[in-house]
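Below sits a lone chain in structure tokens, taken as the form predicted alone.
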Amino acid sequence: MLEIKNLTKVFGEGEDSFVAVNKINLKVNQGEFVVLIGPSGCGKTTTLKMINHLVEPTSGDILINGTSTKEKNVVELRRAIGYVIQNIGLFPHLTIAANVEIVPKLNKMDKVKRRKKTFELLEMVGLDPDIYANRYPTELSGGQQQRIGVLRALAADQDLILMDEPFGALDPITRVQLQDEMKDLQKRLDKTIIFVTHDIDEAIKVADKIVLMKDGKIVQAASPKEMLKEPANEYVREFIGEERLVPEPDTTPVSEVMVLEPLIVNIDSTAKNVFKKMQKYSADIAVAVDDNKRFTGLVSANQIQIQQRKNTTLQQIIQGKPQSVRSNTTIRDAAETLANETRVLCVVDKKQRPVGLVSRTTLLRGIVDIWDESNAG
């Protein structure tokens, strides 16, 4: 699908020149999720931007389905490749539907066809098109806006999608949810994704292949399991981190896998004010507490979306007994609680104060990781 041959980028000239990418070679198969990772200045973002010629290569070549990108009109090339960035870049004056349809419209896709595609994509990420299609970006939470950024990259049916740290600005629990959604969409739609991140946990979670870079060169390109099992050298081992023994899920506390620092708001806050905070901190989940900082319930951006223009408080929105687990609850017990309750669970201390959040996927992944470690040993 994609082949990079001796790709090099040199910035500046003479003594002031700097080799950002140094003769790298890489093959990416159709439908593969490839993550470029490494420290700041390693060349990962420069490599990504050379694929769609946002940065022009100094030498080497990039082939897409056997054709050199040098032979393509740069505008047509970029329209044929999806692109998602961290700050999203939605147009505030356009509706959600119009934002998603920008590239299909430029490519002269039939209006009825592109609207149908938009509605299908919105439904895939749990955003009811009848509610969200005609809203504007400022009416959405940070997590919802980032979902629209992803959908915009998928709307024109491009086979190749480039993503430059797309989830870096999101709160931890929203980030985990979007990682899961992105991986699911990628598999369902058979997209090839090149994804830049600095987070090794994110890379291990989403990648089919991890490409670890240093000083403009590829140090190792391998599947997450291969890289964890057989790191190429000491640099790879140090970047990944020392392996640690993982106990059984029956004894591992949920505190080991919970997401820290959730957005906390007072139960008497209005839906409108809470939604503003969710937008500011790019959060899709807020944890409600009483005046004594004790947990009283969870609220999602979707739940308060229709209430934000009213003087409604969280107390009026949150229904039923709040579900939580203690930080010393085992992963297995917390997973069983989640199986019967909501998708997200609050972790509290002995005074019922929130200390973190867990989702079904984070807990189940914790169990799978433990089993994998046990089988590997």
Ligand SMILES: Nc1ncnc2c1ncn2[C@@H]1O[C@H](COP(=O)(O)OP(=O)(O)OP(=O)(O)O)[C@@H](O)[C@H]1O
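No experiment lies behind these values; they were computed from the predicted model shown. Numbering follows the first chain given and starts at 1. In this text, rigid core is short for the largest set of C-alphas that superpose within 1.5 Å between two forms. What changes on going to the form predicted together with this ligand:
- With the core superposed, residue 19 shows a C-alpha displacement below 2 Å between these two forms.
- When the rigid core is held fixed, the Cα atom of residue 294 travels 2 angstroms or more between these two forms.
- Annotation: Cα of residue 223 displaced by less than 2 Å between these two forms, core superposition.
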Given for the second form:
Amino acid sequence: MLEIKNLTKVFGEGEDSFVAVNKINLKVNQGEFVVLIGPSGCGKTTTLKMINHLVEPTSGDILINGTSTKEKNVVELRRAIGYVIQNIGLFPHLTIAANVEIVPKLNKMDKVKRRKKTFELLEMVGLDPDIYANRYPTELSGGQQQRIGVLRALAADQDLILMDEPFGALDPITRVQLQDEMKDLQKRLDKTIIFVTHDIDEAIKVADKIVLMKDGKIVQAASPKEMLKEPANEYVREFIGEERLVPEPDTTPVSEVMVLEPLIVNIDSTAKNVFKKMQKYSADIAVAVDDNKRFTGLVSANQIQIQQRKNTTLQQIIQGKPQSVRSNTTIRDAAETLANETRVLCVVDKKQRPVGLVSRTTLLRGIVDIWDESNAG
Ligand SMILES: Nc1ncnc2c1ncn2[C@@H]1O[C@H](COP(=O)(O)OP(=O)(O)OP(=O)(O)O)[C@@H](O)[C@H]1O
Ligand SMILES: [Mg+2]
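Mind giving me the form predicted together with this ligand, seeing as the form predicted alone was just shown?
Okay, now the whole complex, with that chain kicking things off.
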């Protein structure tokens, strides 16, 4: 539907020149909801305005359905593209209904049809048409005006709509409500929307594709899901915020790769007895449990060998905090614990009873297997 190629905007000339948008490339499909986001001054508004030639591009091209916007008549182009500007832009001398109907009227839509549509739209965003249709913009609250701005764009039969922070001045509750309404309308009317915001939560919520900009460039363009899962770099991570990031893609629980049926012994057993058992079962590690069969610690054959001549019990050998993870812990998290703290972990069920063991080696083996499997699929 829309293709942006090497689009660049340089303001000013010579030493005073400033590159506001720097060779950006972007494809937008029909019916897609694209959100431009990034810090103030990164070039979002400039990009938007180049699409309808409110700002003339310095170089590069914009194709709408395959035709360069350079080849189009500017008036027709703007009429074909909806635009909700950063500060709403309702005409103060026109009633709400007249504001909503500007473009349909320009496009010579039948008066009755026009009015009917306006009333429907007003109802959709919770503004009673009997009350609001004939009011003037100044008789509306800021939030209500923003609704009308968005409505007006959706009411026009334009496939492509540009919106520059249309919900900027809204309280969080109204904002969330309006996001829902807008998204719903957009899908129903199959509009293609390019939407600018500062609010990452808003972007994640409404976008099919998020375009994160910095200093006039696109840092990453991806679906919210993809961006949360695989931020392109540290800047994206930071912009999204750690708390929103999806933990590593690997969701496989550690129970899938652990070694089953470890040697389990009571914590009060003597080292000597345990060592015998370990030899008998060729176990390098024994899992100590208390009388309730709850995990209390791990001992290695090495540890025990030194101690076994004395009549010491495991209780006296096992030191430090018991190293265990729950069986539903992800492989990724288990790997982190292993990498940082210990060589072997006991996997326990929710009652703290041991169900398996996982060492660095078994974990790596498991990761390689999953890798191979997912590559084969
Ligand atoms: N007409 C202009 N002349 C010179 N510089 C401009 C002009 N318009 C914008 N700029 C500069 O270009 C850069 C990008 O501006 P733009 O309005 O696109 O930012 P933005 O990402 O929309 O920021 P905000 O989030 O604050 O709205 C800014 O540094 C701005 O100062
Ligand atoms: Mg802006």
